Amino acid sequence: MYRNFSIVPKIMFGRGAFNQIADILNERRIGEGAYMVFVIDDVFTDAPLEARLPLENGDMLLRVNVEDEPKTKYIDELVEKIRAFNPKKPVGVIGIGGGSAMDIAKAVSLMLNNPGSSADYQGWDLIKNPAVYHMAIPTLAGTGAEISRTAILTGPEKKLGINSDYTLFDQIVLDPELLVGVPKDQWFYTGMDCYIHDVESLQGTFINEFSRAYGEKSLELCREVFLGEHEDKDDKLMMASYFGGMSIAYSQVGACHALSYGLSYVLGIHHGIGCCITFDYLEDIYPEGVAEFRRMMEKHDITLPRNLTKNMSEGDLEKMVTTALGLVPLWENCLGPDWRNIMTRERTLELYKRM
């Protein structure tokens, strides 16, 4: 009846615990040729970041591209270098980023145990084989990928998760200055995943006192970085998107979600901007977030792009309904066990033609 709920078990939090992750790894170090993968964003490339990572002989440094949201295939080909790099699996692997670098350390820990290709294990409760040790250090705030039991992946037939407690990482480093000089645009639409994970949970079917208690917290947070001026809005929003991750995973987000699935399948949008798309044409199942959402938009100066799907073929479009109402467990937490009979494939089409 109720899931027996994993957590990270180890959490690092505060200005300057960067400078800590040397402690942490060596406490895995042990028996001979123990090394680790750095999974870094490949933005960081010979930049400062880069050069403070606790590098040892022997180690692995592997920089990861993320113009593109991670494939099922590039998954493999990582794991593939990996294992050419050294036949023996590293002790731990550690990512270094925003979502898409978390999830691609966490698809790789979980490949390097188990075999076959990452496609395979896109859905609930796939993986056979615990993980490599991970390690999570975000240098965004907002998508929650650090404490999620999810590797967002897009596979040859759909956009789907890992979703396994496997998935979970080990132990998160939250250090707020590593969100010192993000591009306020990647700022602004990696927090408002975060936002919207509040607002779907908070108002989902599936809501409960645990998720409530979380995804409050988290809005609260959200509304003090997005409306007000705060000096210390990094230590907030790195909070708001460790809550805001608790948040969904005792219960679900819902339609946003769902549909900037198929934004991102089809069209390649990142997964932050497609929730921010997606979001601004809910004001009928989400009208006090999106009333709210546009007012944060206002005060940073932020403009969405539209007519995105204005020339798309017929197929393209369906084959974004279909990704979109393939994901049940949103539909049912957004609008309940008759949510076929509400969000219908035309009602559906009829909201991406808006985009």
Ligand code: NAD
Given for the second form:
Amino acid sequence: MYRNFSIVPKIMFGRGAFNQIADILNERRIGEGAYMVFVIDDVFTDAPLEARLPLENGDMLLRVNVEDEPKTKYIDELVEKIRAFNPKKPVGVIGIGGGSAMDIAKAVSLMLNNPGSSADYQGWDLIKNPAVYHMAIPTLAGTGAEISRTAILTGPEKKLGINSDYTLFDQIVLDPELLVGVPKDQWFYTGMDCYIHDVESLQGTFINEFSRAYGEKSLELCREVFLGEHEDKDDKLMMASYFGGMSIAYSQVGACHALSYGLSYVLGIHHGIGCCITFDYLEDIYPEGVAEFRRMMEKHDITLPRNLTKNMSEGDLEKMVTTALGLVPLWENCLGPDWRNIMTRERTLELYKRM
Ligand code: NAD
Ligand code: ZN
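Compare with the form predicted alone: the form predicted in complex with the ligand:
Below is the whole assembly, all chains and molecules, this chain first.
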């Protein structure tokens, strides 16, 4: 069966595109009391970017904290905050930030139109009602969250996305100028998320020409960004992220992402750095990708944390293994239908113990 999937319908790309968001939003400001909610990463509190937001009377500025990756409980609290701010629903939710702030904006816009807790919708196609109009303005590139149909959340029982066609943004504004000021390590980790999406997609068993077309271009752009010298590297990375996301939309990620989910669920390690940590131990599976990744690390003088699992209890280690091996489609893509005989619990545990 082929998947029939939606994509983001409206995209603006270019330096300074941010200046045009007022025009885009004005088309949505219809009816009395229409207001917008700007969901912005609190790293921008009182920063010039925040001051440039086209806030109008009645709009809500909702600063969000992403020290921890988004949790279902936090989403539910934010939705309550919006309801308390104005019992009427907003006509738009605009997410400004990296993957975390974008995922928060997606989840909030969905939950404004769907009853219960966001934890009830972690899974595939559980959302019943379309979301409030929502837009993304990335300030960090690599996750592909701007174009994916998922909002990844950590819930009481699992780390799993709200996957649905309704999750997709209605509009994205890709302005490479907004990447200025990202700390170098974070720039690298999130950029490598994209690089790893490409490697895992291209080397996976689910690969097809659709995914290959996007994945190869994204990989080429990542090489230019992380191994070359280009004045317009931010433009390139923004498009790499978009294409990397498109590549996995019609294929899947693999071992690195599966293992990083275990690190994230049990140790709270963030996605980008978590993927870098695990990728460095996967040379058996991705020999060329890992070798190139190490050249990129060297060029940018990146050192990864080690001995993360050293003092962990057997119980916690087992929980990580269970989390990782629970991501069946990722392993199927990576190792084929016989994956359970290749990536056994013992081998997974061994890998984690080395990290
Ligand atoms: P992030 O959004 O968690 O941000 C990382 C850090 O960078 C934060 O401290 C943030 O405040 C800061 N930051 C962001 N933009 C900045 C800027 N312009 N200047 C200075 N600092 C800035 O990082 P991320 O790697 O983009 O996103 C990771 C999150 O995305 C995770 O929660 C992960 O689960 C999620 N994710 C989602 C998808 C998806 O398809 N929905 C895919 C991959 C990852
Ligand atoms: Zn990823």
